[in-house]
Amino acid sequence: MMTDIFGISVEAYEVVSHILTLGYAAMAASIFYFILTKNSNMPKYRMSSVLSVVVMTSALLLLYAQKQSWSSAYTFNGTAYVLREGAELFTNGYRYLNWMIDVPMLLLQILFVANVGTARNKYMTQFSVSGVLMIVTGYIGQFYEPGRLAENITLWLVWGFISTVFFVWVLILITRVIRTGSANMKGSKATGVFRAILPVFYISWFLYPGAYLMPYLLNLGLANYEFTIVAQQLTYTVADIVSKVVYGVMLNVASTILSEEEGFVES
């Protein structure tokens, strides 16, 4: 039972702190399988696993703190967790400062598997110039979301909107990336591994604006805080595993393959 409205059961205290650690143990290991598999292809192709490097070393240092911040953030008092007197309020602001380095080199990855010729240097300049935008309009419109000190709810909504317009211009220019390339690759193996990236790539990315806007349940009386908040890190954690790990595996599996095609053999 919740003390206060910022109060939580031990289950979903316990529940947040799990997926939290899951999170950076994923990357963790993650970090393990790119660099153990780099070397099965091209050089062509390698940068792709050197980006999915930097990406889940980034996360892994980012959750963890993510992690930290919860435990510091609460304390027991004897039925149920609140909020400790003195100590920094938990925020998600972690996961934006990594996803500020993370989203450039996601999108950047996929361009050095697809084969999309001479147009790669303008997909660089848009992914890392919408990519960079949509989080840090993201990152400002998370401190207004319902539940903090400085609530919100229009420039939330504001910049929320914002945020969303450059998504949708990444989705376009994902969208693009990933038939220009899977017509590319027509007749390779890997063309259906390379083509299964978009519907995940939509799922997963689409999950973050979904838990962006789950504080607004609060608001609308449809949930408290306590389902809100474990819902959300729940939501985010499973985002960032889909659209790191199982998208920079993908690629890597279409790279090797593609490898392979062309004659490469690992020395």
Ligand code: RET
Given for the second form:
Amino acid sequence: MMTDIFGISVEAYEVVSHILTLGYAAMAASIFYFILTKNSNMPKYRMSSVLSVVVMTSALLLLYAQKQSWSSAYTFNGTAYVLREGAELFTNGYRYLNWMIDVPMLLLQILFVANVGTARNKYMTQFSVSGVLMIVTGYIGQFYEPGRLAENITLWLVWGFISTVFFVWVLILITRVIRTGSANMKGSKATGVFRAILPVFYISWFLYPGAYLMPYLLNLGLANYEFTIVAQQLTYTVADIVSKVVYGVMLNVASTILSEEEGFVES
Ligand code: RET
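With the form predicted on its own already on screen, would you show the form predicted together with the named molecule?
All chains and molecules follow, beginning with the one already shown.
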């Protein structure tokens, strides 16, 4: 019976496999980009590139595990992909563990480019605390996701709500950091790309709670399991590429412009 509910078409199975592979390939490629461009920046900005490398390495390994989790959960029965008997179930848990490392790193990273003066240490502490608590509470919640064995809508929503409180805290902090940072960059050509980080951040970070909620479409009768899982994995992957790679590249471009303006010449 389980296999009937969770069976998916060949196309859906393959699209998810491809998307998950794209995710860790993008992280592998970016590792080279951040290492190779690091010295175009003044030493004081370089920690931003180092943190991008930390983020990408963790993502590469955990997203690879995520893909393995997908491949080993299913088996082909001649017409469709069905859950493999006795195998580990597919779980998004690996992603959460990746975020546990990457969320604080991504938040700290911007503090090496934005000049927030003496408030830097205060932001570092608050970003680390809010980021980690947001992920830990969401990690607990995802065990109760609709469609999972331990499905419990109330617990899933309550933990999701607690996580959202910390998310709002993160959003308030990042908005302040970007506003202060760009005010202190006045007159620099880097202001444009630095300011553009705010909308990129908001859009990409909001995709995560969106993907968390997606399985609820099942309960509302608006989508089947196959649609839900493809949409959720696609959303997570797009969000990962934008929040880690695009964001890191924007910070790096801003640092390079600032370095040049401050008279730095790569030797
Ligand atoms: C959860 C649980 C439901 C409520 C909210 C969530 C927010 C998650 C976010 C994750 C961001 C992750 C990033 C990873 C990059 O490596 C945990 C899904 C609000 C915002 C940026």
